[in-house]
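Just the one chain here, laid out as C-alpha cells, in the form predicted alone.
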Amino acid sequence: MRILGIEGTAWAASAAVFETDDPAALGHGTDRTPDPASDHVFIESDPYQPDSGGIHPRESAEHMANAIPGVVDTALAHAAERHDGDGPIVDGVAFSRGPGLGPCLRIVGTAARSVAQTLDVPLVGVNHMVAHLEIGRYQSGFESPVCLNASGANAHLLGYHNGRYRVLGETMDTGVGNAIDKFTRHVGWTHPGGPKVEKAAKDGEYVDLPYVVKGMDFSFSGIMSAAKEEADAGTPVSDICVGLQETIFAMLTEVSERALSLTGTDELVLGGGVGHNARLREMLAEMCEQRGAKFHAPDPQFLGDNAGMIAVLGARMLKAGDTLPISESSVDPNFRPDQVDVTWRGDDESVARAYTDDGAIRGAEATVDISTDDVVKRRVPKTYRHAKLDDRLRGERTKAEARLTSDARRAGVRTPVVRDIDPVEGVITFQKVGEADLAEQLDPDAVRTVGEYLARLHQAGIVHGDPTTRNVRVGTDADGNTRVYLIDFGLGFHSGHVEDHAMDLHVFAQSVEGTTDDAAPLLDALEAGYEEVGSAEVLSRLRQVESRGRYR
C-alpha cells in the first residue's frame, strides 16, 4: 500500500508518501503493528517563515497557495519513481481537514481532491491531532497510551476509550507554543519562539512564575502576563526563559502523570512540534521512568506539523475503509480529536487498565500506603522538576491538603481524618475510609453524591481542584449503606468565584468521560446532585467552561 499525505493547518505546507509491504498489519487484531524500521516514509515539505511576530493568517494562506503544488509535486514524483508500473503510483490521498486555519486548510482539500480525482482513488479526511497521536502509536508500538499533544495551537491530554479519543485534560486558553511566542514577541524575537527560549535558557537562572494546574487542565494566561511583566522589569530574559520552560514543562508533565494515574495506563507519547525541545522530553521520561511508565517522543520529522503523520493515519483509515466521498470533504477548522470516529481500532482496546489496591500506591504527585486503619501519604519529590519549584509545590500541597481536608468536613462533605502532618518532607496521615475508589465502583447515586459533596464545599468558599473518579473513595457502614468520602485536597484552594467552582465540575466529568462506558447517567446525576444543593449558576458556567476547550 502507498499512501499520499497532504499537511497545511497552518504554517507548514506538506507532502509525504507512506509505503507499506504489510498492508494487513494497519488493521486492528492483528498481531504486528508497523514496522517503521522496515516502512517507507518520505516528506517534502516548505514552512513559512513571517518576517516578524506571529503568524499572519492572510500570509500563510498566500505561502500555501504558492507551496502546495510544489511539494505535492515532488512526493508524487517520488511515489512514480517506487510504482511498478501497475496500477495508480498511490493507493489513496489522505489530507489535513482539521484542526486549523480555514484558508490553510481549504487550499490543501482541494489539492488533495484534484489529485484523487485525476488518480482515480479514495480520498482520506484526517484529524490533525490524532494524527499527532497515532504517529506516537506507529512508532513506539504502543499498545494504547496517552497523548500528550503539544504544539503552537494546541496543548492536550488524549486517550482512545469507547470508539473515539477523549480529552483527558487540555489547555483552558491558549496552545502551548503560541504562549511562549507571545512572550518572545513581546521582547522583539521573531517566530518560532520556542527554540529561541531553549538556547537562551542555557545561560540563565531560574525565575519563580505562576504554576496553574486544575486537575488536567491547565492554563497559560498568567505566567505569559508574568513573565512579560519581569521583562519589563529589568529581570534577564535568559532567567525568565528559564522559569518559562521550567514552570511550564512541568506543569505538562504533572498532568501527564495524572492522566497515567488515572486510566491506569504505563504508556505515554508525545505529540507536536513544541516537543522538539529538550528539557520538555527530558522532564517526560524521568516522570515515566520514575513511575515505571514506557515513554515515546517521535523522530523529530515527525514532531512538528508534516505530512508524514497524515499519510500514516491515512492508511490506516483507508485499509478500514474510512474514505470520503467529494462532495463531504469539506474541511472543518475546529475539527475537534474526540469528535473523530475511529474506525482503525478495536472495539476492546482502551486507555483506561484495571486498577486494584495492593496497599502500596502510587499516584500522580505521591505514593500512598495503605495499612488496616491508616493511610499514610507521601510526597516524594519529582525530580523532573526543578529544586526550587518541587519543593514549593510539595510544601504548599501538603498543608493545603491537611487544611481543606479538615474544612470539608466542616461543611457537611465525608472526608478522612487527619492524624498527622510534617509539611517539611510532605507526608499526611489520614484515617482509612472506603474500600475502592469511586473509579472501580462508578453508580448513579454514588456521582450524584460527588454533586452534593462539590456543592457543599463551594457553599463554604472550597474548591477541591482535582475531583477525578481516583479521588473519591466508595464503602458502606455496618447497616450496608453506600458512603461516598472526597480525598486528595493537594490542589484545592479558597475562593467563592463561579469559574473556579465550574471548573471542578468540568475536571470531574472528564475524568468519567475517558473512562467509562456510558457516561450521560453519571453526568446526569453529578448535575443533579449539585443543583439540589448548589448554585444554578455554577451549572450557567460549566456550559462555558465545556465550550471554552481548545476548538470547541
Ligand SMILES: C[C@@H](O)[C@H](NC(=O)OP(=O)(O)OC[C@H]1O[C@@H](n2cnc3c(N)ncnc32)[C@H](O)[C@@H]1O)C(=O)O
The other form holds:
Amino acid sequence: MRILGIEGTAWAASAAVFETDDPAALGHGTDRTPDPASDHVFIESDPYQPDSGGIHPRESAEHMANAIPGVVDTALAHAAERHDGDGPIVDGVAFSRGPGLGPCLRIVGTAARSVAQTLDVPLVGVNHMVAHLEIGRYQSGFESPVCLNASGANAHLLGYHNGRYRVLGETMDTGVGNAIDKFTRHVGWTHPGGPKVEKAAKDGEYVDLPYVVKGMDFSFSGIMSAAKEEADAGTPVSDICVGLQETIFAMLTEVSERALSLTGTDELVLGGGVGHNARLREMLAEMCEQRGAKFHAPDPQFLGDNAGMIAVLGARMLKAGDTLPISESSVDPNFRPDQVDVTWRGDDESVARAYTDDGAIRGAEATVDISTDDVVKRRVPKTYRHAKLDDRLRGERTKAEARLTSDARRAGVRTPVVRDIDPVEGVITFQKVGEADLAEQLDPDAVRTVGEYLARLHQAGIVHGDPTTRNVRVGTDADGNTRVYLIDFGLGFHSGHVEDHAMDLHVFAQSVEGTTDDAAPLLDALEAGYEEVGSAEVLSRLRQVESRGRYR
Ligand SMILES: C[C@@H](O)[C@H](NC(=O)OP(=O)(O)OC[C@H]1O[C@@H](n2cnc3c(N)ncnc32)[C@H](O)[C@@H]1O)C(=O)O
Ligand SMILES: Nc1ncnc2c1ncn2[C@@H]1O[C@H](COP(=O)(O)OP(=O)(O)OP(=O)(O)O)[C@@H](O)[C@H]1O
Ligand SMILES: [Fe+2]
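Given the form predicted alone, state the structure of the form predicted together with this ligand.
Entire complex below, previous chain first.
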C-alpha cells in the first residue's frame, strides 16, 4: 500500500508518501505486527516563517496557497518513481481535516480532493491531533499507551478506551508551544520561540515560577504572566528560560505520571512540536524509568507538524475502510480528538489496565505503606524535577494535605484522621480508611456521596484539587452502611471562586469518563449529590468549562 498525506493546519505546508509492503499489519485483530523499520516514508515540507510576531492567519493561508501545490507535486513525483505496474500511483489521499486555522485547512482540503479525484482513489480525513499521537504508538509498537501531545496550539493527555480517544487531562488555557512563543515574543525573539528557549536555558540559573496542575489538567497563563514580569524586572532571560522549562515540563511530566497511575498502564508516548525539546524528553524518560514504564518519543521528523504522520494514520484508516465521500469531506477547525470514531483499533483494546493491589502502593506522587490501621504516605523526591522546585512542591503539598484533610472533616466530609506529619521529609501518617478505591467499585450511590462531599467542601471554601476515582475510598461500617472517604488533599487550597469549584467537578468527571464505558449514570449521580448541598451556579459553570474550545 502506498498513500499520499497532506498537512497544512497552521505553519507546515507538507506532503508525504508512506509505503508498506505489509498492509495487513496495519489492521487490528490480525496476528501481524507492523514493522516500521521496513516502511518507506518520504516527507517534503515548506514551513511558513513570520517576519515578526507570531503566526498571522492570513499570511499562513497565503503561504499554504503558494506552497501546497509544490510539496504535493514533489511527493507525487516521488510516488510515481516508486510505482511499477498498473493502477494509480497511490492507493489513497489522506489530509489533515482539523483542528487548525480554517483558511489553511480549506486550502489543504481542496488540494486533497482534487488529487483524489484526478487519480480516482479514496479520500481519508485525518484528525491532526490523533495523528500526532498515533505515530508514536505505531513506531513504538506499544499496545495501548497514555499519549502526551505537546504541540503548539494544544497540550493534552489522551488514552484509547471503548472506541474513542478520551481526554484524560488538558490545558485550561493556551497550548504549550504557544505559551512559550508568547514569552519569546515579549522579549523580542522571532517565531518559533521554543527552540530558542531550549538554547538559552543552557546558560541560565533556575528561577521560581507558578506551578499549576489540577488533577490531570493544567494551565499556563499564570506562569506566562510571571515570566514576562520577571523579564520586565530585569531578571536575565536565560534564567527565566530555565524556570520556564523546569516548571512547564515538570507539570507535563507530573500529569503524565498521574495518567499512568490512574489508568494502570505502563506505556507513554509523546507527540507534537514541543517534543523536540531534549529536557522535556529527559524528564518523561526519567519518570517512566523510575515507575518501570516504557517511554517512546517519535523520530524528530514526525514530532512537529508533518505530513508523514498524516500519511501513516491515513493508511491505517484506509485499511479499515474509513474513507470520506467528497461531499462529506469538509474541514473542521475545531475537530477534537475525542470526536474521532476510531475505526482502526479493536473495541477490546483499552488504556485502562486491571488494578493490582500488592500492599505497597505507588500513587503518582507518593509511596503509600498500608498496615492494619495506619497508612504512611511519603512524598519521595522526584529526581526529574529541579531540586528547588521539588523541595518547594513536596513541602507545600504535605502541609496542605495535612491541614485540608482536617479542615474537610470539620466541614462534614469523611476523611482519614491525620496521626503525624513531617513536612521536611514529606511524610504523613493517616488512619486507614475504606476497603477499596472508588475506581474498583464505581457505583452511583458512592458517586452521589462524592458530589455531596465536594459541595460541602466548596461551601466551606475548600477546593480538593485532585478528586479522582482513586482519591476516594469506599468501605462499610459495622452495620453494613456504605462509607465514602475523600483522601489525597495535596493539591487542595482555599478558594470561594465558582471556577475553582467547577474545576473540581470537572476533574472528577474526567476521571470517570476516562476509565468507564457508561459514564452517564455516574455523572448524573455526581450532579444530583452536588445539587443537594451546593450551588447551582457551580453546575452551570461546569457546563461552560466542558464546552470551552481550548484551541488557542
Ligand atoms: C493544530 C496544529 O496546527 C498545531 N501545530 C503546531 O502547533 O505545530 P507543532 O509543530 O506541533 O508545534 C510547534 C511548537 O513547538 C515548539 N517547539 C519546537 N521546538 C521546540 C523546542 N526545542 N523546545 C520547545 N518548544 C519547541 C514551537 O515553539 C511551537 O510552539 C498543533 O498540533 O497544536
Ligand atoms: N488513608 C488511607 N486509607 C486507605 N488507603 C489509602 C489511604 N491513603 C491512601 N490510600 C491508598 O493509597 C493510594 C495512593 O494514595 P494517594 O492518592 O494519597 O497518593 P498519591 O501518590 O497522591 O496518588 P495519586 O497522585 O495517584 O492520587 C490510594 O489510591 C489508596 O488506595
Ligand atoms: Fe501539530
